[in-house]
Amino acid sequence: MAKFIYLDGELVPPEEAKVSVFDHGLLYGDGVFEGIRVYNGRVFRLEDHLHRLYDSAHAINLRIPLSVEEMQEAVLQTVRANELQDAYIRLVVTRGPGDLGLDPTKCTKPTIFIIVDAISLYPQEFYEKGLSLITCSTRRNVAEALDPSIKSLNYLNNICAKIETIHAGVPEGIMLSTGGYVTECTGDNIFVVEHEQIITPPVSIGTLGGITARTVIELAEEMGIRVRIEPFRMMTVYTADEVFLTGTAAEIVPVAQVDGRKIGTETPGPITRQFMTRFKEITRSTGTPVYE
């Protein structure tokens, strides 16, 4: 459990971090947050993140106290007051206290509070297995309703399909758009291998551009691996020679089958074990030193 919780510029132990009932982030949803990952003491893409954050933050005009360095350096300092090496780190920005009613001008300051624990989001025999899959009912947000590239605390639309994957049984399910075509799953990206070319859909169609996901596309030019992003449908998936998905928490995992039909040959496939290996390599060597 976490020693030390960031809260607006203090840190204080967990049973003390409180917000007010009356935040929007509470009351509303109103607000973003970003996870991030600690491996051997460097946070993984700290500066992505924290661009991200703060592009959905200016999305619904919520201004931020921090400055951008100021932002890393809370980061940093919580890491460092809670003495891991290996973390996930949730960081929030809410709306901050106000009213009952909607007006957002009613909260005059922001709350800002980071929370570094430790996390594993499946456990190890998925990676060497597979996961199992649903196609959810429950459709993906619409960008004319809520942009999807806003990582916002309002996430009962990812919820829904969630509870959609308790009910089946299986650890996660894969979100269509209102047209038909696949997004993402309930909390990871998801990736198709197909004729040793991946594919993945575009932001466009409803996606969050993840940073685990850039990574992968990065990699697979490195690699020398085609990468394709378009938009495609369920049969693409049912046919494909592998599909993996990844995310933060999740980093890179197989998927064994869909709907009841296996995926490929073998799980996990060549590429996505070339992936998972590189992935981690990658992420175990770089990033933003913690403790220097």
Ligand code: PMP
Contents of the next structure:
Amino acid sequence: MAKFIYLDGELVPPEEAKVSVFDHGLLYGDGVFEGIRVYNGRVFRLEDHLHRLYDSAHAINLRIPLSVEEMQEAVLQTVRANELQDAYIRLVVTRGPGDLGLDPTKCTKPTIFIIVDAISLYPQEFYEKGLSLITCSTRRNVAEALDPSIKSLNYLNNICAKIETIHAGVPEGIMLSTGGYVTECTGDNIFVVEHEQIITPPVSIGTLGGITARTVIELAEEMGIRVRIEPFRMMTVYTADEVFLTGTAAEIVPVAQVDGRKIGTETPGPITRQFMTRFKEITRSTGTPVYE
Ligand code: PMP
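Could you switch over to the form predicted together with this ligand, since the one displayed so far is the form predicted on its own?
Expanding to the full complex; the earlier chain stays at the top.
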């Protein structure tokens, strides 16, 4: 349980961390957020997360009333107040309280809160044996309506897909574009391994530009593994040698089965295993120090 929540410049106990019912983050999902990890007293890829937060805010015309440096300090201060070495950070900026209409200009002060809590991980079994996935019938939002590369508070699209996975009794599901291309999962990016190369869909097909995915791409370059960023359909997933998902909370998680089809010959496959090992090393040895 978190000890202190950052709320609009103050550190308050969780029971005092309350936002207005007129907040447009609550009324309309009008806001942006980030999920960030602390490993071993260091915040992993903090700059990248802040960059994505400010880009998302800019895309929805939301001016964050803190500079990036001030926001970075607010994050570090909140981790320190909670005295955790390993944690999950949820950083949220909403349009703020307004009236009951849509008009965001009525919201004069964005709400900023930061929650730092112990991370609840996927069960170890998922990493050892792999996940089962389904293909969701809910398609990923089209960029022409709400660009999935904006990490907004409006997650209903993903939640509807998540409900399908719950009904199917599996932990994650693949979301397709309206054209039938693989985009991502409800809260993770997807990679397939084919002929010792890794393939992941481009952000332009309708995905969130994942920071874990970017880390994997950088690691692949270091490891001499070719990366292809290109659109593909479910056939490529079904016939892949390996499939894995990436996300801040999930890290790198192997996939054993998709829509009842077994993936590859072993789970995790050798390439996925290499990424899991390298990722563990890099998360434990890099990042912005919290306590120095
Ligand atoms: N796609 C979606 C829809 C997500 O919500 C997330 C998790 N934030 C990701 C991908 C993975 O992104 P990241 O590696 O930055 O956590």
